[in-house]
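Let's start with one chain on its own, the form predicted on its own, as structure tokens.
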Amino acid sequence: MKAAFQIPWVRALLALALVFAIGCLCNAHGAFFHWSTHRDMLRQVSVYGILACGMTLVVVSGGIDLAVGSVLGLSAVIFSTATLHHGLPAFLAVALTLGAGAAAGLASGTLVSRLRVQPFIATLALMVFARGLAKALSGGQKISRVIQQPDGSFSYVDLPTVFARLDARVLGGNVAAVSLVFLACVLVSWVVLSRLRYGRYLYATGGNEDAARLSGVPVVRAKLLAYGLCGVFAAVAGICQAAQEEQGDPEAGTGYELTAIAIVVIGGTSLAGGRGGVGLTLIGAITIGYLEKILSINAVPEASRLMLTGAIIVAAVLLQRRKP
């Protein structure tokens, strides 16, 4: 039993089972047993989960990305500006936003892999820069359907179809579209880590960068791939966030990077690099989602939620120190 508990998958599933059991006990007069509660939980955690998919790639490679929340806010502004204010077709707006996210990720990757800047410092700098750029592009205002004309009057634009589609419920109204986007991101991350050569490069780089380099692993390209894809996932999250809020908020995503890291850690991916996977991240996302939902339906104050989440992160990190 002790040996089984040391396996990351077992620990992650036990944590999820424990949280689910707490939900069954503290069910808020049966609210926890309604499908709408689980559907809404998946919808609410999906944006964080999308960020966590990219974060998993970076953490496996031995890095960290503190800029994902700011890149999300920047992406939300770019997507909303392109669709609401400039009327670009959805596919062009999505392509532009994903390109901006990739550029942001590659900027972090370049600082880390080529210029040898510590990941914490490099991504912290990009976090501040991306947030400032979001505010500069938006003029410090939310990009919404309301447009101010040169004469000071205001006009309203129709909400593009892409917003409604991303915020819709599908499969008979039982699942939110953004939840399917999250699952698609999980699948992409799984393919990269488990089915592509670069996935093995990421694990090797995170396990021992010097040994990986001496073994012929293209460490620089591996890190660029990890940070670049992390930026793309942040852009996807920004698009979904804009669709849910029907606007591009330059302040969107503040603190989201911490939740994404918490999901990765609680899932069982090692912050030391070289171990873990996106399957664990999926379990971590559902665990965090259920925890937040249980606390919400039981009207637990936000301050208590934050303290409890912090304690759980510490516990997860301490458990990781017991290597299988």
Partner chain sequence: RHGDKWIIGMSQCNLGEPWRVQMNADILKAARAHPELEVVFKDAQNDTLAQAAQIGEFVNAEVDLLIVSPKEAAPLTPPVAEAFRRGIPVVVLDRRVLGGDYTQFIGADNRRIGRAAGEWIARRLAALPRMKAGGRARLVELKGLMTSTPGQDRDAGFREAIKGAPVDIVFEADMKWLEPEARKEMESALAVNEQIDLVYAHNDPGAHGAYLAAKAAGREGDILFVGIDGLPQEGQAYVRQRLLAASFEYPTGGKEAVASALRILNGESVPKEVALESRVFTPDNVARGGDSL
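Just so we're on the same page, rigid core means the largest C-alpha set that superposes within 1.5 Å between forms. Since we're looking at a predicted model, the values are computed, not measured. Numbering follows the first chain given and starts at 1. What changes on going to the form predicted in complex with its partner chain:
- With the core held fixed, the Cα of residue 303 is displaced between the two forms by 2 Å or more.
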Second form
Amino acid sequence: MKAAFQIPWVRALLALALVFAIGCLCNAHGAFFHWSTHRDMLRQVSVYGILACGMTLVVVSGGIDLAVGSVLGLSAVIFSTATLHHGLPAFLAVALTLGAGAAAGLASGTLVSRLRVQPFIATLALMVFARGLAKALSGGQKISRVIQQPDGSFSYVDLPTVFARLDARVLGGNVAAVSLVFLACVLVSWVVLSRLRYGRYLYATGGNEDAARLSGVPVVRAKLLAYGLCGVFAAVAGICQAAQEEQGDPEAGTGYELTAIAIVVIGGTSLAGGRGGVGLTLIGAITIGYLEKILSINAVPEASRLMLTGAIIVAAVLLQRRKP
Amino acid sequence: MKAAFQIPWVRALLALALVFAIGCLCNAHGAFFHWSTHRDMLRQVSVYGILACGMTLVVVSGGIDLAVGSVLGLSAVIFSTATLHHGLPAFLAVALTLGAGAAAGLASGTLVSRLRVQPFIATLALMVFARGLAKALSGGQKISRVIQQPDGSFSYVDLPTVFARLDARVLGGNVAAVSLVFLACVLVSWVVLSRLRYGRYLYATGGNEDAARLSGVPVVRAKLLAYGLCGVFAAVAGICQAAQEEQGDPEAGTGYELTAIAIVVIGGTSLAGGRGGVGLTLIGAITIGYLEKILSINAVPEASRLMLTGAIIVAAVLLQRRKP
Amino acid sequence: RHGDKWIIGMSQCNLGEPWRVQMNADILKAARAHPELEVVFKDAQNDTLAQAAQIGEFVNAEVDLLIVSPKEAAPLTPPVAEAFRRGIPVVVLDRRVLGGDYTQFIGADNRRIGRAAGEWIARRLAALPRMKAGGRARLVELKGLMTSTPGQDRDAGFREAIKGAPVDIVFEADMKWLEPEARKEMESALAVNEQIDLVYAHNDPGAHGAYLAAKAAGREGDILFVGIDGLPQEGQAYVRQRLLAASFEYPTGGKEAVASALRILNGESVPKEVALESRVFTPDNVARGGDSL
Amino acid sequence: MPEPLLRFARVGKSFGGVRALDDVSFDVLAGEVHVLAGENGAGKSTLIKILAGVHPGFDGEMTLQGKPLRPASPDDARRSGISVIHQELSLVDSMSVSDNIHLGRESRRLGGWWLDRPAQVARSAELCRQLNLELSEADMARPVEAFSLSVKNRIEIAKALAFEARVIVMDEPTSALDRPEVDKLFTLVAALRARGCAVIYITHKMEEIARVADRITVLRDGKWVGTAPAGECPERRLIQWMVGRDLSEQFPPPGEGRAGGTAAPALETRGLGVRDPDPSRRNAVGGVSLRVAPGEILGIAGLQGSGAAELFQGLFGSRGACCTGEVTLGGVPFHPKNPRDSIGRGLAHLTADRKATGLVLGMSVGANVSLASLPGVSPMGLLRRGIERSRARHWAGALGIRLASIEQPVGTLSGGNQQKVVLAKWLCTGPRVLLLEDPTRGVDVGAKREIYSLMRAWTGQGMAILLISSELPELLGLSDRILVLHRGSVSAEFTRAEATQEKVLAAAMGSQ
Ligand SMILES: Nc1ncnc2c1ncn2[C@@H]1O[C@H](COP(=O)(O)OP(=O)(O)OP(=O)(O)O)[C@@H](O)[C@H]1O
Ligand SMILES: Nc1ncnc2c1ncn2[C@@H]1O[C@H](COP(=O)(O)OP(=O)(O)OP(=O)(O)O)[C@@H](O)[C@H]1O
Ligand SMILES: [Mg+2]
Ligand SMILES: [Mg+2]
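So that was the form predicted on its own. Now I'd like the form predicted in complex with its partner chain, please.
Full complex below, order starting with the chain above.
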């Protein structure tokens, strides 16, 4: 019994159980017990969760990526421009956006691995840069179905089906499509971390970079992979965000990086690197998702909501912290 | 010559020199060469710099403090309420505010040191909590000279002299008072880090916590000191901010934590802990200050400004990075 | 009807801005006068999708009426329409949604206010001695977040109005609605411009920040400051203190929303659109409550 | 003379201004154990790192089987058939045993991307069996941080043997191994030699050189001094080569100032137990009674898992208050609480793993030396750098630490010199009872002798020393009495006169 508490995901589930228990108590006249509440929770947390999947890879490799929120915004703009303004077919637009995300991730990765810049400052620089690029590409405007013509009049384009598909509900209306995208991202990162050789390289690089290098681990390539994939996930999140908002907002994703990191950490993955996993991140995402949902359905006023969020995060983390 | 580049502050000055050179080239019709530009730069960066002083202590001890921006906002509200609404004398209001800052810092410190919560998540929770508290105390409104009476009418109170004092210029109008406060904070942190036994404890704790503990270093107390002082500095920053805005804004300081960390890192202090110093932070603050000032006097549009900021930070960091 | 009370759900997109805090306060104040009303406030922390979910939550909780101050038009149109179709009257405040699936829209027109500000400014500057001598006025524009529609509208309306007037915009910067940013940008404007006649800021905190920068440089006497929003404890107070030459009210519509809500709940019909009147406050008229535009 | 397998020709390497290696040439033959010897900082590890592809930029050249060898990376070196056990462990603590053993050369399926874990676990278990490392398949999935330094050391060896190599380098592989484990390793080395591999073996232990060496190469100050067959190189000549002069008797005789049994013991325990932090596990130490007089060196012998290290940790309060039983320090009852408190009462504890628990690698030598005695160099909390520097200089001189400057980060010193810095740190606290765990780990012969005579000098002044050493000759040569631990309790006690290697070893293995 005692030994079970040593297992990371048991501890992570403990934190989730705490939040869930609060939800059962403060159920807002039973609203917490409707399936729709849980479905919406999962939908709301999906974009953060997708970012957190990529963040997990980077954190396991011993780094951190502050640029994910901005890359999300940039990707939302690129995807919307490609589909709405240029009428590109969905698969081309998706490929283009994922490519841009990968490029942004590889830029951070190159700075961190080859040029040995501290991850925090390298990705902070990229966070600022990508936001600027998003604003430059969009001209500071939201890219939506409403298109201003050169003569100042407005024209409307139809929303491509890919938007509706991603914003739809599937499985008999019980799950949002973006939630499936999130679960797919969890699966991909799980395969990378647990089933591929490069996953071992990520853990080794994060756990002890010198030892990894001496053991012949391609440390530089491992980090490039982590940041590159993180950029791709951020682009996926950007596409999902654009589909749900039906527009590409250059300000989208502002501040999301902190939530993504919080999800990773509350799951139990250590920011020191070399430990943790994406299963924990899934639990962390659901924990944060329920926390926000519970506060929202109970219409907790803003000030109290912030204080309760802080307090519950502390309680959840204390509950699941490693015994010294 | 080559050896000089090994010295951290020489490398930090290199980054500063790069930014300064850009300023000399893009001088906005000579505006960069007026003393007032440099004075204003120093005033603008002072609040961030004060936060960065406290952040340096925490980072050297191997931690990070995301709560400084919120504690700044909370302190601004407390200070303004105490002076403007309750008419407390300045020294009492200052003492009260610094006490609140210290309490917030010690709360983070306790979570991190005694309860062994990861610094990132502990201070993230406190960041959210302190912001909520600031909003609760202020009712979500700015605390200013204009006070709403129970009957809905407004009355005005005089601005206490402490506000004017802190927002004044001194030394023949050549330096802003808050800049002197900043320099005083640099001095205090320098004494702590370089001249006190506890400073050595901070470096040892950040460098190798196990070895430090086994050598009799009071690791818990050292961390409490670092976070506690960081909270006090955040309160000082909050007072300066309130004095300059002539009001206490519960939203003040939002996002400042990232700038404070960027200042610390661009100075050359490693987020891994155990290295660096507040002299580097001073150089880092001035570097960031000039960067913003140059973009501002040249009236660079927002999108380009962001992209240039990102690019210049990367260039500055590359210039000063440690050779492998 | 829940017992003897009407439950009104209020979905606010963001409480990080004083103006929106004021909107909630106005709604609360108006509703307090009617014991049969109970308002449940939620805020979406500036997140469009969170607000969409919130509207869904109100629908599930079967509120009697919904007041929504949406963050974005397009993404919030479907949830608002869904609520409306489910029979819940919806009052949309301040920013629009697309289509017509709502009960009433209440809002002021940022473009119109920007235009009014531009016209007022052009008139006020024409009275300057230098202008009478045939000179051109030098103007600083401190913009709100330019990726947001209010910022874009307050800029566009203003520029329409000053077109043709002998006015040069010598410095413009995005201060993102934030007072410290405005002060910083104004310091730069002062550093590169010997002569500034007027500062037009997209909100009152921005104008106040600019004023403080000019005061620190000892140049506040030479410059006029104009802001927008005109909240009683902010813009109006600054005008009373003669820090600002003018503040243009951007009404929150909170009071009007509650009034409409009462009428809707009592089965009366209401117009689809309510355009809020806004006022200008100057040192001369602020004591008597400003002049409508 | 057969064709050499590996040849170093005029190999050199500089770090900044420091010439770590200069013009080193010698051959290594297939099927030989080639010992590389030399003082601390002689450049042995640097040479090995060049061979291992860690320092791709170096002067001179190397050839392997006549073909030029210029490994650009550790991976590259490994592909050429070179396997290295590095001096500083290169394990990833948070990863499992089998992942560590296969790190960088995972069993691959599906085009090299997909991991084959069952195959890895099976192969790791097989390798561990060869090394007599009794780890179950379940242990293979546990992170290596769960194991002791000695087990980690053997995992490291298993990792180096996990693939077929032509040249196997061992840089001080036995520094944390006890006697039976060393024997096991030597059997393995013999097997490798028989297979035709070349083994390059670095050690500071004369005993081991005598046992395994076929040929010996000595480096001094980064330069090649000589290469000779082991038979032509008796210990005396070897030491002369390494140190550049003759050295006297290795273990200094016990001093006279030693107090008799009547004086109050410096440290005494009665029925001391140390609780394991995990309550489900057996206590590491149970019911140990010992006394050590001022001026006495009490040796504690025991194999891996005997509880000797835990005994020290318990006494020093490293894991908090976890002792049961009675302890008195200088006749006064003492309840170990935490290291800080223990240091204040005149206790010092030099741990076995200097990198993890001994040094703050990023801090200067001076700061490390004063770390445990900071209150002494900072009256009223104010740091006095003058005092700090002069103390550090004093100890650097007294212990013969080779350094460029007191301000140099301690991480840039060679391993042996780092060890001396740890010693200096503890001596600075002016301890009355010194707990030493492998105090000469990685220290060269010359310096070892200096440390031994210093230990005698300290005991002469009334200091009491408890000594754990994985080197039996050291334990026998230094201790006034020897206590043997087996599974957490005392299994035998010998006086200096009674103790022999055989008797101590037998008691340590638990046979009566
Ligand atoms: N990165 C470095 N920077 C500066 N000097 C270095 C560096 N690496 C090694 N040295 C110096 O080079 C010399 C050789 O060190 P090396 O560790 O190779 O010796 P060693 O024979 O292995 O010593 P030991 O027996 O203590 O392990 C030492 O004086 C050491 O301080
Ligand atoms: N070319 C280089 N320049 C500067 N530092 C280096 C260089 N190569 C390695 N180092 C660093 O110097 C340190 C010591 O180098 P090296 O690996 O040679 O140690 P060493 O001499 O074997 O010391 P020890 O015997 O203590 O292990 C390592 O931490 C390594 O990162
Ligand atoms: Mg060596
Ligand atoms: Mg060495």
